[in-house]
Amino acid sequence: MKLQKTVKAVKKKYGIDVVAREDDRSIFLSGECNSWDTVVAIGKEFVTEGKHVVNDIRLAGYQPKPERLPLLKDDKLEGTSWDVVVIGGGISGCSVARELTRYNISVLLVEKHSDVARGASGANDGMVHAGIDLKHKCLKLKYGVAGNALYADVCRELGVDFRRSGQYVVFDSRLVTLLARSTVKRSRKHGISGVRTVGKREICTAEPCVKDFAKGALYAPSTGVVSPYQLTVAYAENAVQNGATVSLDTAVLSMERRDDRIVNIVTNRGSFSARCVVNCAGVFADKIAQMASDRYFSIHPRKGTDLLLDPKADGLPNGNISMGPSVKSSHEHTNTKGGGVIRTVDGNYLLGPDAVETPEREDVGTEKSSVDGVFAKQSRVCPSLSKGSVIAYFAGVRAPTYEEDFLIERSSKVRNLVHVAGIQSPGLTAAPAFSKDVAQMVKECLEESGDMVELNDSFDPVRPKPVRAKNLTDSHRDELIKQDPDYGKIVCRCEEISLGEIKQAIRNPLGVHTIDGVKRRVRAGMGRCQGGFCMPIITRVIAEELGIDPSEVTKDDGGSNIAVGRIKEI
């Protein structure tokens, strides 16, 4: 009866004939619509709590692109057989291909791009959130808060540079300053510690760049700062020291499921079985539950664009600051956190990102009215920005589903099959925690089998820490130098990269082969020039090291060769 209410209540209010049904997990949703937000915001007429939302309203006249699939062709894999098999090298599947590693069972990790850390994971702006903005309990909070704790000892552990930095969120009323106050108290009520209101003075002394119009500002110090795909890379390389095995350029293309398991996944590079498979493909989630014919969840993906500034601008704050609501929109519910200028890690800043639905899930594109907008959003909060300090731009893709929360449990239908799903932010906060849980529900997933699952007693949690020869100290470099002179040759003359440190990148144990994947890892090409400079270099350095010819160097995924054939012998 009350799912007909809604029926009824979005044909008034859209002009939408919908046909919804349920069961005992969803309510699933068909029909077509000729606005794409309006189908997403019909699917959020329909969540209640206890279900999941699969919505199939068709956006008329829209067929959507093909996924992007390797051109790798081979079968590396086929016939072999894993106790855990994980779909996904983002952040989620990174951490919980680690977190296996603790047991002594054999761990495949398999991502469809050349490198991990290709999806949202490598394109967002690195904040651990603090979680002041959950206002009820989820799994979002769950998972942040504890995540948040984590944070000093895994990037130790993983020799990943993270700044505990803090957060301001800045208000232009007093009034807003005054109703700020409840944020505190709840942040208190979740176990988020050191939250508190300041005054004008304050703000104005740790900002002056919001001098002409602050009134206050909210504090929340736990919020700290860390490179997404470097840290991504890390839980990646962690696994792979530990034991797991990573196959790149490898996209599941099907599944085979007998009874209430899944039998066997077909992939570009041959078919294999595995004990438990754990679903952490982010926006394509559904469809890795659909192919184990358990699809009781929706990804409606969300793009956020991001501006990179150039560091040596003027007029830029000196920690991590945001722009608070009004008075009329403190009210008001969004599933965005409102972006920021953020001063990330490696000493660079960003602006963003902004939220708009979309429904390509691999539309990294940017639009100029996402850039325009993401500018004159932050700027309110540092007017002294300016836009010649834009030095490049990048989107990525979110997963959310239409109950804005993380999905992470076992299926109630496929007894070998474990979904990580939703991951939005603060996912990448989440991640140190949600990791470990989900590594339980897999252990426990192959003890149904009568077969106890030991801890791997050679399990190492330290991943050494690259060199980075531009922060060691004089003395440090010149002896560095003395034992390998290419950490003497810069290449990349903005971040001050040398040739020691791309092989080393080259050299990791996952193996690079991409100047995008160099790029991840040492920064190489993320300066002023965006590679303009180091890229030529790089391209013969790859090559050289890998035995290959410079026109076979892609800069990411197959196909996107920089060169194309030899002009002349040089």
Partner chain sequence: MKYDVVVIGGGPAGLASAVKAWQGGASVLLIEREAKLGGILKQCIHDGFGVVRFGEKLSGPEYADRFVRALKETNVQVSLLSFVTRIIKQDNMYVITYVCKEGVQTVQCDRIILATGCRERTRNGIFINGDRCAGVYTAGSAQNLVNMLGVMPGKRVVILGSGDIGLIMARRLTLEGAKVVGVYEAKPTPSGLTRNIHQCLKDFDIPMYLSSTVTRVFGKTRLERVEICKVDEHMRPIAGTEEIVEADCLVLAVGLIPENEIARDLNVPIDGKTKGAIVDQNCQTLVDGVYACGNALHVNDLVDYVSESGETAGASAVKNHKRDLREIKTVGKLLYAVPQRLDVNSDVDGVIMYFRASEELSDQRITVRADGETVFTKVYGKLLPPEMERISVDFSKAKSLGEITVTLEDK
Contents of the next structure:
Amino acid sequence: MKLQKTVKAVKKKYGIDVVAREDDRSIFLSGECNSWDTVVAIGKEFVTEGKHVVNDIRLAGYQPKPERLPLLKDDKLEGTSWDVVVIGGGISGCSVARELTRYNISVLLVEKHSDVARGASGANDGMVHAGIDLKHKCLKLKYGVAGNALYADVCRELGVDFRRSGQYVVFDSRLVTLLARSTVKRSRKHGISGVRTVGKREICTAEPCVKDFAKGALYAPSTGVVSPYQLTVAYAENAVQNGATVSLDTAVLSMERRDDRIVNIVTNRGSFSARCVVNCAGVFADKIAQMASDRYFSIHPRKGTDLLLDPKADGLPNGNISMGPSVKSSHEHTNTKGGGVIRTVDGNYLLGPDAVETPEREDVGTEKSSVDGVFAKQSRVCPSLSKGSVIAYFAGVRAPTYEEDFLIERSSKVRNLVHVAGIQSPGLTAAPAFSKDVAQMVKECLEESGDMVELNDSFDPVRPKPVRAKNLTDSHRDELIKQDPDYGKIVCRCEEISLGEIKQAIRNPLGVHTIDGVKRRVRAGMGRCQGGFCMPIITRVIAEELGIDPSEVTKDDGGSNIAVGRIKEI
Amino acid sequence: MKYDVVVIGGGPAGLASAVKAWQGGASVLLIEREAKLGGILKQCIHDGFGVVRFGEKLSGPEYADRFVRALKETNVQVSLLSFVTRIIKQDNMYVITYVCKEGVQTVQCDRIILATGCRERTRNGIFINGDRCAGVYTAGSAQNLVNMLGVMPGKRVVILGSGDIGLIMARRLTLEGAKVVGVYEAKPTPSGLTRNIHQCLKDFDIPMYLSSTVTRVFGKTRLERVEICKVDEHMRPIAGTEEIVEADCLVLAVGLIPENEIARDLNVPIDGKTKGAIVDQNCQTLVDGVYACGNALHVNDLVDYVSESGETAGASAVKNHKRDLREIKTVGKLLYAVPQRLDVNSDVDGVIMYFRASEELSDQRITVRADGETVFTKVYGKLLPPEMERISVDFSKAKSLGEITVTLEDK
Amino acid sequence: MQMVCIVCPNGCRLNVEQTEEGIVVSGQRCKRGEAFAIGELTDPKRSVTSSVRTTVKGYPVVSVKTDGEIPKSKIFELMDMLKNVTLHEPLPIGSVVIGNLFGTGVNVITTTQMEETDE
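Can you swap the form predicted on its own for the form predicted in complex with the partner chain?
Every chain and every other molecule in the complex is listed next, the one we just looked at coming first.
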């Protein structure tokens, strides 16, 4: 009854005929629309408590681009069997894989790209959220707050830099400052500690760049910053260290279900079986669910663009600031959510992100409109910043469901399938917490079909922190170089990264064989010359370490070769 | 260890300055980041170097080799694969910390010569949007791939920027079998030497498109296409002029920026126009004892002048006197002039000045005046921003050296 | 006709006229300009720089050049010849790689001093 009412309301509001049906888990929509924003908006109209939305409304005239698949084809995994397979090597999959290695089970993580952290986990601002903007009774709140509390410990174990730097949300009107008091109250109720309102004088002292317009602010001390890809890599490396197998360039192509179980998984590197399947496939989580004939939610891809600023630019804040709701600007139409200026853990500054709904799950190309829009909106907190300070920008595609909450649960239809879907902001914050619960779900699943799962006695939670020669004292650095002279040979002059650090990343058990992978791990190529000087050298080092020709070295996924061949051979 | 002079950078400027400082009687240490001396010349295998200095058309490695040989005749200490991490001033001396394969080293010196060269502007610096694909390289990176690593960055190439290195790479890639679709330049006039436009583009029928730029790149793994746009007089893309060109490689020759990280750490004031240090006629920066030369000082188009400024720095770094600096002001259509200061307590005859016009100009007169009195003047039929001019000015003729100006005006 | 002299970086803009007395060149700052212009009209020549492959450690390729000018029409023929050259030992700068190109007496010589490096 209620469903048909919504159908009518949608017809009135958007002029679109939507066919809606429901079952015990989901509302299924079909129809056709002329704008993608309308497709998404209609999907949201049907969000109902206790049900998921599966939105199959088509965008008229739109042909979805084929999914990007690895070029590689072999039978590395053919005929193998595993206790658990984790699909997807983002922060969700890697953290889950690591938590699973606490048990005495065989764990396989498959990732279709040539490296982990290639989706949204590699292209976000690295903010560890306090959770002050989260609604009551949602998984985002539960895991966001719990995850935030675990961060310092997890990062210490995994040898990843983390700084609990706090965050100001600045208001340009007294009225909003009053409203902020309810946020303080709500935060206290949600167990977020230390949130308070801050007067004009305090905010202007802490962050002089807002002095011309700030009337007050909200301060959340538990906000932190981390490198999202370094944390993802660290989780993956620790998983491998504890016995997990990570298979890169491996895409799940189909699954075979028998009764209520997945019995066979087909990839470009062979088919295999697993007693439990964990779906951490990010923007493809609903496609994976569909392969298991268990599609009961939809992912609507949302692109966000971040701008990287020259850390030496004038007018930058000291820490993280975002602009609170503004009375003056409330009438502006904007797709931009939260965001602000973030001082990254590496001491760089990011502006962003924005949020643009898109039917493209893999399009991380940057758009002028987003670059201009993010700068215009997010630089409001530091008005004297000039656009010339932007030194790089990147986009990532988030994977929200229509319910805009995490979906972390065992499938009710497929007994050996766990979904970790809809992981968007604050997914990075929440991962240390939800990965533990997911590991529990997997354990229960395995125990239903077999023996009790035992603990892995040799599990070592500590992933040795990669050496960063630049940060050592002179005497420690000297000692290190005397042990291995490669640490004295600087390859990346802008970030001061040595050959030893690059070789260490390549030789790690998880390893890395791409230019961008090296960059994500050791920051070589992230400085002012953006790899202009060191890229050819790193190409040579990778070739030498892997015993391949330099023309076979790739920037990223298979096919992205730096060169098209050796000279004199074309 | 203590040296009179430490030279940072073993390219053409550093090599020339080290030899000169040693010849002047100084003990010299040369610190070089790479495994071989020569700097960027090692990969500049085309010819045309040394015409002014040697009257010969040498290739880059040959030009460097002459200076490396000269250096080997001296007692200059050379530390290769060495990277300066810190410089502090202590008791009127500079303490330089650097890392090399032997460990962390510390040396002291009285004078520092910065010969750190320049770096290239990147894709992001010029706001090209689109995919994150392989095949987009700065011209210097592409040159390194071809000439040092021996690999081809692409088979169908678009070059953005008509500066010399863009033109040189157009010819180089063509010779090695690539198809260069075109050289695109956002400015209404070419940026490289006229000679290079002829021998690199016209000889091989490579088209050049002016007032055009690349606005977007497309490609899933490697570059597949680029979007070209016409630009208006403010170099902003004009909507509706987009054109798609198929290419698997985009080479960016969009400008060079002096590398001045060490200078900044030493609080050396930088000229906003040259992006290099402000110096007097002896290449000494405004910080006593710190010298800058070569492309770290300002981007040169001829290596001969890079060596010349290196020699100036090397020769002066062995002298010792209290400076009395006068500002040299630029007037008229000058992009910049170097030096920006005149030290009236040292030799003021034969002061070498370099300048560039701010736009393409005909029938111009350059005049150097001291307190209103003309000390040098010269007429130019044609001046182009890409072609740096060099003049030698004798300030000793001037009655007084108060206010000094360099003026470029219509003849 | 107009022509740009490519002999040196000055890039003199030449005026070249074919008269009854022969080719008359003006606009050059030195006498090499005249020779260049006449050469361009009668028998254009170029010096060529490139590289050849090596099997020596640290030198995937080494730079070479023609030690004189060869006919412009022979440039790509030379490039094809260079594809068949591979050096197997470190050579001093100026070593002849291909002698007497096309019977012109011009040689291809190396332009990099190859040495053992510690890279």
